[in-house]
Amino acid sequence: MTTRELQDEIIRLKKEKDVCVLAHAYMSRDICEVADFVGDSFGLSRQAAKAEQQTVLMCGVRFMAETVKMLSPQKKVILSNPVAGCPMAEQIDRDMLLQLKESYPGYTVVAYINTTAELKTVCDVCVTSSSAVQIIRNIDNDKILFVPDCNLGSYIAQQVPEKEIALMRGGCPTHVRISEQEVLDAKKRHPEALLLMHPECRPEIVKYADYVGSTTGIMAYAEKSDRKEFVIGTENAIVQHLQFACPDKKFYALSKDCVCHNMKATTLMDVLDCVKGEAGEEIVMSEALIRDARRCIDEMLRLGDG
């Protein structure tokens, strides 16, 4: 079968299914075109629990696959590639977060959405790249512990310079592979372009920004903005969406590396077969786990819009 054919069969096969295909930025183009949904992961939850559908295919990664069941629990909720986990989520768990706790008594946990939901049960507040400035401003406390990303934790300390937040040695091992030659390399190649990153960057990556912020946050600044060409310093896929989005705009990618080996696990195939409902693995949480995850996720609906 042909790409095209295959994507025929898969928007048919879903409509016929009654399916919601979901798919965060980092997928392939191929599977964004059959998407009911692209964008970040709490964009896309939150979009899930709003469709018709009773049935929702998360193409991404586990903990993405897990908050949309959580804000949906009614719904049955397929991950596209049982394989595909967030390696910045599988940093830290429950127990670790628990001993981590004890050494600051007094603080707000902060959690950042990449993370399992079994964490976030012993999280106070969530946050996404996007919220999470506004979000710990508005925390009624100036102690605050960030996990599991140092490097998020450490953009969001130079933005509210008033709280006092520890971090962990966690993070994106995808973002923290870009180097500061990388970008001294492009600047030198593309010296009329703007440079746009993502916050999960290393701070002495992060400061020759132009723009700082979420994979959504990026597309629509480069989409909205009157300049002609911009280097991406985030998850390759968003280059070649933009080159789509934007065609007379140039984009580069920062760095040739900056690839998520797990987003990538999921391929076209692969979503036909889990709309066929060959493929996939549909997350069951149980009732006191969605509860209990859901509290730190409620808190930063209540903090800020998330």
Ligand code: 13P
Given for the second form:
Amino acid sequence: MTTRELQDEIIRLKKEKDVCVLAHAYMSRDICEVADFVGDSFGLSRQAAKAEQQTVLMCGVRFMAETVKMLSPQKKVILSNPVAGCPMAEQIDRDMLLQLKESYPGYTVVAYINTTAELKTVCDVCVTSSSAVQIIRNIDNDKILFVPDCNLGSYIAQQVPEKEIALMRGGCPTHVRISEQEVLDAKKRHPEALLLMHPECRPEIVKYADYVGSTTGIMAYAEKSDRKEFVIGTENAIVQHLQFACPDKKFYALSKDCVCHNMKATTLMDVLDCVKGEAGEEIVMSEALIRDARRCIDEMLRLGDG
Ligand code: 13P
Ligand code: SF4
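In place of the form predicted on its own, the structure of the form predicted together with this ligand is requested.
Every chain and every other molecule in the complex is listed next, the one we just looked at coming first.
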């Protein structure tokens, strides 16, 4: 079968079987082309709540499928490949956080959405990379404990200096691979290019950025800009999506190593098999887990609108 034949079959079957296909922007091009919605974590969580179909196939990683399930508990939610987890989400569990909280009495506990549903049950508010700064500004407490990404946390602390933000030493193993030398090399090789970065990169790298934002934020910035060349400091799928979206502009990967193997675990064939009902993993969560974990997601949606 060719890529196009596979895609046509997926499009035909998802209509026939009433399946909504959501794809995170780090998924490969062939998968994004057959999705009903492609976006960053915040966009996906909003879209999940709106989808009319009874089955939602989440092409991404496990915490994203759990978020979809929490927002649409009555729907059948499928994770595109059962091995696709987020290593950052595994860096802290419920017991570790309960222990950490004892050292921070009076702090509002803010969790990056890249965390397990179980962890979310003991957090106050959830944030995504695109909503974090606004939400933390809107929280009615000057003391924040932010978990688990210390790089995103440092970026937020810089943007919201009026608050005291305590961090733990977690982070994304994909973005952490980008080195300062790669930034210096890219600047030398592409002196006219703007440097667009994800806040999951380390602060010593982010300081060179012309723009810092989520995957969707980076794409929107590059698409709207009058400039013609961009170095992209996030997962390399975004470089390719931008090349397709703006064929008259040039995009370069900041690091050839910025590839998330978990996001790449899902193939187009997996998507076909999932739509057929022969692959993927149905997300099953107890009512109590959904109720307790959803509180901080609802809080995110409420404060993100403010
Ligand atoms: P965003 O899509 O919210 O920018 O998050 C990036 C990421 O690392 C998702 O796992
Ligand atoms: Fe997790 Fe980083 Fe991969 Fe996103 S890019 S899923 S944060 S490991």
